[in-house]
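Have a look below at one chain only, the form predicted alone, in structure tokens format.
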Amino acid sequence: MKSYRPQEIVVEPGVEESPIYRNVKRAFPDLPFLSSAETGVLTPPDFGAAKRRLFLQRHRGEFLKKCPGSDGQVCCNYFVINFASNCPMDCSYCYLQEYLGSNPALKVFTNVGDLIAEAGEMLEKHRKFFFRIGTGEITDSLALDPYIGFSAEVIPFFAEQPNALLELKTKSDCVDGLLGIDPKERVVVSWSMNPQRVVDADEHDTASLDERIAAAKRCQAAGYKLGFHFDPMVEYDGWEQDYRNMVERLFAAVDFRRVAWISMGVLRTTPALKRAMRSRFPSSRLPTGEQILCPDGKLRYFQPLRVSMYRKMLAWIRAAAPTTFVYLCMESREVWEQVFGFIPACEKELGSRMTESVAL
């Protein structure tokens, strides 16, 4: 994948003793490090330009929260940690273009010790509850890892937790920092997957499909469990052959018995996101596809088309990974019933099924 190199780095005074700052200083010794006390924290108004200025600052507030999910859709009882905001990659369909539209600064939070302390307190307080925790809500989990070394700070902590599983979700191949750490079955490294045709057209500055598969194979060999998210699935002429070939290639390279879970979800947009996509990526065909407004305010393919796509993908996945747990992301109870023949009774049931699939 394309290496990330900001034009400048803006530092909040007082964070210079953090391991994140030291790692960034080591990664970019020739770049200007500016004090936010002198430059302020003004961010270029353009979403793409904002990615070229990296901010290092403390996070004020809670790191750990419940995944917001989507109103009226089946939830998988997931928790998220936000260690950064925005992403150095630039997918045309990225919802951050809307979600962070008024605050697009690429920020990395340096007070990792506070993050670990907060997580430790919560996990200790609720030992009877099993937490699945991800870091990829408003950034990519690993795209910045070669420069900030975040994974080396948090994986040893989560490896020792009896009631938590950490998921690192990425479109990168930046896994070198993980390979020398023993995850002790408590860390899942997962990839968002799409055929190379979609990667080329709409997943800019990400790892290629081959690079993602190779990185997954390396992580599995190093003792990590894997996850795969076929999300967003994109419908186009020839999509069936492309997605089927991708599934077959993936499971020819990795052992499905060491895959924790697989999710499926179709392309989701909103009217505001479509406007941002058309403005920033005029050559993309995604904003022109037919979608309908769903009760949660998101635009999706017509329900019969979504069900057909999910059923086909599920058949290809089952042929290659017959026992791996598969679920739908941000889908209605009706779609669950038509695809799987059942509806999770509640988010606790779905979360429990996913925990059991990891066989901890």
Contents of the next structure:
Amino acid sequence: MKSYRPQEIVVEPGVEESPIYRNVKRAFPDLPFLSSAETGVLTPPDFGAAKRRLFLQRHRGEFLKKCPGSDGQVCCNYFVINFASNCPMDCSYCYLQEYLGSNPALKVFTNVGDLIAEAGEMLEKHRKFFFRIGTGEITDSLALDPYIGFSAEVIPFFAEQPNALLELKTKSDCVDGLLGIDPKERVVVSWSMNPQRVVDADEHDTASLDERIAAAKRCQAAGYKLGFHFDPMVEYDGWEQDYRNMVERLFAAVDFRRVAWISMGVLRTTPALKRAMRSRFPSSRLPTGEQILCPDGKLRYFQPLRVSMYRKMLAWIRAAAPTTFVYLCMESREVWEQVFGFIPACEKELGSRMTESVAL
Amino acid sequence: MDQEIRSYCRSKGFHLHTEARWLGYNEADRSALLEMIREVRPGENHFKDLLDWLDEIALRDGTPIATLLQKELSGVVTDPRLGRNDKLKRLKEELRRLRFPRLAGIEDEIHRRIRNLKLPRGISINVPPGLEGGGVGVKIEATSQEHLRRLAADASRAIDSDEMKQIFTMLDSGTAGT
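Now the other one: the form predicted together with the partner chain, given that the block above is the form predicted alone.
Now the full complex is given, and it begins with the chain already shown.
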């Protein structure tokens, strides 16, 4: 995987005592560290250029939020912690191109102590509820970890929580910082998976498929539960062979009995995201699939096509990982029924099933 | 030619982005788009929709936009029997067919099978746009109790037919059963 190297670091005054700042300083000793107060450095308006200027600053709002899901779709009752905003990698289909289009700065929030305090307060207050919490909503959970050391700050905290499971979701192989920490069954490291052909064409600056599988294997050996997200699934000539091979190779490398969950989701865009993709990645063929506008405003492959894709993928997964919990991400009740033959009664039911699948 | 393109865009009040997008194509594509515009005279939103689909087909199939317009779609654009609105409607239909060939094929096959049911007036069967939702809508409109009874019996026969079974199979998996 290509190492991340920004052109400069912009620092908010007052964050220099934070572990994140010290780690970044250690990782990039030769880069200019500019003070945002003195220089008034602004975010480049271009989404790609914004990734090359790393901001270190305090987060002033709440860290912990309910995952917004998608209107009218079956939801898995997930919470997200935003410890950073934007991502050093550059997938052509990334929804952040639209979601962060007007605020694309690559920011890492340095007040991790506040994050831990906020999470601790909520978990303490609601001990009878179980929370699944992820950090990969508006950034990659691990791609910046070699430079910022975020995981080493939060994993020990979550490892001690009786009512939470932390999911670190990534397309990187940056797991070195995790391997020496005992997750005590409270941390799932998960990968977004695609065949190498999709990685090469549309997942720029991410780890290769082989690197992701190797990293997953290392995490499993270190005691972490794993998760895999076959999302976004992309349909193209030969996709069946590629996805089947990927599933078989993956489960030849890792023990499915220690896989917490697997999700499936087809490529989703919006009209605005397609415009951004056309502008930034004009040769990407992703927008040329037979995707139609669904009631939630997202474009997906038309329903019989994607149901067929899910059924094939589910059969390959079941053959390789027969007892692992599999769910759909951002799909309608009708599609759930067609693929699995049942619809979760509510988001709590789906969330509970996922929690049970980790056998805590 | 570029002056004519600019004039058309200004006369229709197109955004400068749209004008720049048109002028950004190669000469053959710009010219083919201009010929199409002269016949169909779409407004900006329709024009942008057409460009999106043409771009996507061109990228997918490696077929230049000029070729698409002059070979695949010229029959619609130059048909003297069609008025401007009908040309635009037909052009978008034909373009949708090229852009979504498998979806359009399934929709056509479902509609053919609905026609084969030979339902009487008063019963209509519809599938959702883009087949999203996976359901079939059945509407019965009767003018008397006896009429309703007859239509319900006709609907019941249709439900048990092989055509209806195939319609649901296609909605489920996109392919007809054997």
